[in-house]
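In structure tokens, the next block holds one chain alone, the form predicted alone.
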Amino acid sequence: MENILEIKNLSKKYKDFQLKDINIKLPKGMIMGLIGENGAGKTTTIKAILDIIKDYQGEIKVFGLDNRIDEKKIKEDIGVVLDDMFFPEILMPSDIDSIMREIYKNWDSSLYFKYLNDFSLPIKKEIKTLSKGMRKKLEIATCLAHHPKLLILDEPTSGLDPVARNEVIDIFLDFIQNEECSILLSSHITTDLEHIADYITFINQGEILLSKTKDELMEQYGVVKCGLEDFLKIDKNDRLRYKKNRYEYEVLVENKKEFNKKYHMTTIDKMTLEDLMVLMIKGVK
């Protein structure tokens, strides 16, 4: 399977924080999303996918080309919503359109305005007057109006109300239908990656958990619920990690089919996202 987006050994040193060694795969036609805590690394990585963080060692191939030596040529066919990203507060969306085209080759003003409509935007009204959710909502407007190939997505649905955010899936499930095209999602509403994502991967402390087919980790991941007395029987290899609540042990699972052959317990939950952060940021080895 061809990669559109592929990161190798990805280290970036600050102060206080460090990337180590992150590698990532996002094949074409797929969604990744990234979870992690605030300040875990994950719009570290977007802005060095980007270029927009220099300094920084590995290698980082777009479409097959190096980010930093092809620079320009990759940006013509990405699409970003940065979580900090702004646009000048006195512009209007009609004035977005404007400065676009002479930005991108491809931008389609015709798509721009259907998305704006869409998503009821006023075209005359200053951008400071605007709602952070109708902000975002522009923001989602302009990455898509110039057809890129992937997009490169922080916190898209961030301020949107449910029925906003499910439109927004759509579109972004609509956008990798012809399997040529992919996304990279960073986003805390795990649920949303619950429904969309094809493969997640999970930063922890600028480092790289876990990244797996999101089937995967739903279908086989679970999480045992139990007394102190089936916990003790639990053998530590057999736990990721665990979690002691007011009356019970939350024991987070690899394999829920070898788990219940092996201990015969039935309270296995199926796990969620929600439940994997959790349990592999607080809970104990």
The other form holds:
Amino acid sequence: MENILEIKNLSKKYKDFQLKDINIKLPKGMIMGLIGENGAGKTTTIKAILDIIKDYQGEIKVFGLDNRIDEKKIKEDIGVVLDDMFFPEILMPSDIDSIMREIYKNWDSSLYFKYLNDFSLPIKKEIKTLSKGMRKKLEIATCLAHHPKLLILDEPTSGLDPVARNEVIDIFLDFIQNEECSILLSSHITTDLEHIADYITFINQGEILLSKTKDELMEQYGVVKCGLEDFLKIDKNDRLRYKKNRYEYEVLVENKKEFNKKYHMTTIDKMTLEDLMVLMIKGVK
Amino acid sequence: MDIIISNSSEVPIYEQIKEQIKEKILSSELLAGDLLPSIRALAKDLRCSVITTKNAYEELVNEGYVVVVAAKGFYVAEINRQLVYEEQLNKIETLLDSVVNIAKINHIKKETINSLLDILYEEEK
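Would you mind generating the form predicted together with its partner chain now that we have the form predicted alone?
Starting with the chain above, the whole complex follows.
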């Protein structure tokens, strides 16, 4: 399968933070979720793809093209939502239409107004009067209205209530009905990703901890809960991380079936992405 | 067509989808030649990953319940009723085998098991 996005050995050094050797491949027609703590490097990676940060090592290809050489061409086909809103607050949603028409060759005004309508957004009201959730929806409407092939979304559902989040996710799922299109999104709301993501990439302290299909991850990994006696029986190599709680040990294991065969412990829970993040970051090796 | 996915079940989601479609084919709710929803449409409606529905369909194809028609989609296959019958009979035999084992270990008479079977059959009706 062809990759719509390919990042090879991306590295970038800052004074107090560095991105180390990031490799990502996102096939066509797929959704990849980026997870990690605040400051782990998710946004930096996204900004490198969009060529917002410069002077990095490595190679980034979007639609098979170099993101620096063919920047303009690539950006025609990318829809972006960043964590911080980039529209001046005195604009109205109708102004955005006039501006974007000049920027994107494929800008589709009627599609834009359709999204405004679907999201119940006002056409003639200054952005500064809109709520946080409405602003987010406005950004999403804007990013979709030029028929992009790749969506790059940094926290697209943050600030949205569950009903609005659901609406937005439906729109993403509609978008992916076209198998030429892909989505890369970072999110703190890991339950959203647990449902819709095809791949999960976990970034921690500027490095990729793991990048797998979500199905593999959710079906193989597990969280064992046990007392001290059982915990001491577990071979070091059979556990990824562990955490000692008040009444139990929580142990993250890479393959719950194998683990079960070897140890016959009763309580192996399904792992959630939240468990994965907390245990990988806060747990002991 | 109902497909009910439990996110808290230990059974992987692709397997839940596969088994439910299989059941519908075996019970003739889905008939040979019926077009199944596309991988993407099904993923959207079930709110799951495309990879999940793809896995489910691929296994259904491997097991002979579904056929792929290039550029068209996935269709319910003409199933070999005789083969399916034998498969199901095998399944029953395996299950009954453990029943007999338990019965022998606990000295439970064959007649008791038989009457249990009778009761269960009646209930099903």
